[in-house]
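First, one chain by itself: the form predicted alone, in structure tokens.
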Amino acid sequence: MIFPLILALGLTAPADTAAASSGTAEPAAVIVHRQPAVPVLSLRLSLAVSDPPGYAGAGHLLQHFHDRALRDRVSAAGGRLQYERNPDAVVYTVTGPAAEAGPLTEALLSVLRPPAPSATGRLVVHRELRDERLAEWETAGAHVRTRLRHRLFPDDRPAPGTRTSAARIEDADLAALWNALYDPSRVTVVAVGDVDPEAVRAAFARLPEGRPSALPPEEDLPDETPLAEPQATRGWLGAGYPVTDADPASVSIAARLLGDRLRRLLPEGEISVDHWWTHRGQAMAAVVAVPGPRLGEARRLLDTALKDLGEELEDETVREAGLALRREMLFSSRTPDRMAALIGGFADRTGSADGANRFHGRLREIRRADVEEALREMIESEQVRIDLPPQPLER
């Protein structure tokens, strides 16, 4: 699924890089940020990924397969794991005692193959990932953040899949999903905390070489229709606003300040207004729930909320919201793993190790014509609007 732009993380010194340079068997890049204040280590392994045409799932269905295995072998090396698939990556991080990094190396470098579940073991993730697409709709929030999303970035599909991909997923030979799937050269590792840089390259040098191969292309219609009912006690509105050109910073700004004046509107109400941002595009997207007899007016805000942010801006409140969210990602920086989290996050979805380091500097050099131009852009976007009223209550 598609994650709001998470602004977690400050940088306080340049990350040393290594670039891949040839050989088919190298990581896109090796990326170590040292904080050897505390002795932790936390090991965060990507791989920048799109599931084969029709087998939408297919990597996060793979994580699922690791999952037990990697558990218990961090676990034993006094670590915890955490895996998520985004629209940019597979993702594995691994974070532990810095005396164990060899052990969690090791475990890491272990999801680089396919993985061989039993049949009880298959029956489980199955269902694991139905339960997953389900959970997309189930609540009125999620259900309006799922719409939003298809309309906004159609060719982009759920981690879990979805209906049409599922049956498939299930029956498709494992090792033919993982070799249309790895590439090594796509693999980029992110080492934050007590580490030794040169350890960390030299144990990510040379990963298992892949043996490319496609899946015959399907059709994997995403799911318009709702796979569960919404429990909706209140309106929901959805808002999304496309983006093609725009500063990425000034779109962050352009959310927060959105979202502080809508807050400031609808003070009953729940507000979140975020910067989808991916390696497929970017856009604005605002979620408001009101209790029912508010829903017209919180219609009207969003039918002119753009051009209404757009005749308050001033300079000083730009700068303020840039400073904000500055200070947001330096205070969220405080664990390995949120460091590995946003780095890696960055080189994901935009190919460039330095990408938050840049980003978090040019939150600082943001004007009022920056955000302006942003709105301008997003004003003359193809606009999505989702709507749904709230439920009767059964008497």
Contents of the next structure:
Amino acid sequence: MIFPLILALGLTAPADTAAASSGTAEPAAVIVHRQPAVPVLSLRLSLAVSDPPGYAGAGHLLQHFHDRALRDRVSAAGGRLQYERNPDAVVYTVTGPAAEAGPLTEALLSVLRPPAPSATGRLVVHRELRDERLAEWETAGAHVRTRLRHRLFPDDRPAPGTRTSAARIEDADLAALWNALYDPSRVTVVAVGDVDPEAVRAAFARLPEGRPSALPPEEDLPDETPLAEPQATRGWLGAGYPVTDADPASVSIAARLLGDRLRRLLPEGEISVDHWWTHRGQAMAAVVAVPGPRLGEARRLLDTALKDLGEELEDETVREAGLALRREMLFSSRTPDRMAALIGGFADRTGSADGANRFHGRLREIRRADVEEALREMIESEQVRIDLPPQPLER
Amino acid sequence: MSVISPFRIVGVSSIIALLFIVPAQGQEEAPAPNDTVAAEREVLLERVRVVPESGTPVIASEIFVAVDAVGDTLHVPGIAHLSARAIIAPIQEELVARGGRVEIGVDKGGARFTLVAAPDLWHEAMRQLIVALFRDPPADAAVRSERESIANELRVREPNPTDVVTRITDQVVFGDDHPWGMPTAGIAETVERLTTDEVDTYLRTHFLPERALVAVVGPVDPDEIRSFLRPFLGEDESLRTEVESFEPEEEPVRAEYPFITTWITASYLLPPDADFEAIRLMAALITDRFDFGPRSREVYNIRGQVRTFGHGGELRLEIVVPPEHADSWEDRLVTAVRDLGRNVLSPTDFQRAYRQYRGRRLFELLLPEERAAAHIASLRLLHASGVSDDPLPAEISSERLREAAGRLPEPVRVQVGPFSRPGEEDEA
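Follow the form predicted alone with the form predicted in complex with its partner chain, if you could.
Up next: the whole complex, starting with the chain shown before.
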């Protein structure tokens, strides 16, 4: 196990009428991983919810509003704030000296109430979200990924929202947005670093009670037309392969092997092959950028990429790819905040506090037959292709 | 205020051999024969620091080889840097492909090699690294490739103002002819002329296991790690390395350079027993105070750096301002440091500043490889000066800050910028 000290403090206390009447509730889980090498701790709080239908961007909007006040509080304690809105959760992470555990915890808990920005603050945030929506389309790589995501996960909406949802969330009552999102039973806290497990448990045992209320459902149309023209000096290709039943570890290994293969065959190209895995499902997404003259060759390679990869598979390469991924997991999680992100991301995605450990262990067990099975499923699936030729330069 | 610099004392006493690698005690007397093995083991153990960290998922290690940047008799700036890169280049790609990371750094006192790897890979990767450092001859192709890369990098960086100011300040602080007064990475023209034979000779005479210090942090067993490293690090007597004394300029220096701004540096040389942690806090307070803002609208940039050499260290403050107000800003900078040495900050001001500083300082140690580097710095100080310090920052009080600032010597002052205005030369 890579995380031998994980304590998943499952909070399954019996019904407590006193607690129920105090306006507090329990989170889904509090996960603790001790890394006492440096007196630093990282606290990650995630709310595993989707934006209400028709109000895409609501979660991220609220994060922007919390950002200003929260960043100053965390900075005063010598800490750092990170936040993200991913397909699985609204996530806040504060990292700072262990001696400031109290102030950092209070700062983090403050996001569990609706923000109250000024009118100017609202205007600033609306502009920031608009810029984020545009940024998803502006660079060629982001453009290809955004279009792939839309096709592979049609029910998923981008973190900063869509054109249709933007107007609704900008005018919406923030408390109403928050009440439609917040459910304490969907909150997971991950604490990594020089932490006292009991103190963490006590700090997060009781969260503000939710006041669930639904917003009037609205139609949420994805942005089919790109919001901005991509800047493409090379040819860009995207290939998406949806996955339903395959073992996630097999898909990750397949993605690794495909990326290695494409880089070998297209040494002038910029290649990324990722395993996209959220609570909505899985897919393998390849994004390739090549000089214009190599575009035809790249298209042909992608046409038969999975079949060719399957024919070349060997036990040894599968084993080495699994080993490389295991090592990358360790390497990428060597600071408290990154470890918290790794553990928390798996918890949000799978609902299991031990998800990261299980995945890490599963990578060692995957065999060639498992990867072949995953490739077969992807070959038989309805694949998605995006083709973005280079922009011609004006003479 | 007149404070005698420790290096001036060293200079007055003529050349002093500073032992880089030495047991903490009993070195002056020859050990009894039956103590030899124990003494050597003690030497080896002192050169290897292993810090078990149970929750850290990878093993990070740093090997420091005590060499000077110019290669003693060769006296060519940059030979250590080229040698370090050339000897690692052949193994780097393979290590990365297997999930390891190797980084190289060269400073005034030697070359540093940092390895980060998963626990199941670390032993093999470390073996590969040590063999490359201390046993393998340099590959001609690697020397040529790295030589060209370094020369190109140096040419690109040559007019960079930060590099220019660093070069000039080093010359002023350490002297033109002192190894430390020369650029650590060298000069494009001298690096280009280095041959594979020269690199090979340098490696065989300087990259020696006896000159190495090693720090390992992560999920490790100290005894097992020491047993693993013992065969590689040699059993000979510790190698003495000599560091020439130097005499910094006492008078402020003005160096003409065609910038549009003036770069001011104040360099404070520190003895080995200086309170480095308190001085880092002081540097943070100074940079925060002078950073661009309502009180410092003219400041383009401010930077503070504290570094240790093994037998001491340096606080270097650097500020970039309009030329016409350079003298004023220089005085304000030096006065601000002096004031911190005279007056204790109010509890509120100190607490506010310290909370933020503590976080920033701890973030410098978040990565395990950064902690390995901190332990190497601590080992260098211990072996060169017998001073023991804790790599992890301890709590600092306002009084401790005042005391550390109060013990600082007068700085070496340098200004680099346009001192003659257009037309003045013609008029003259």
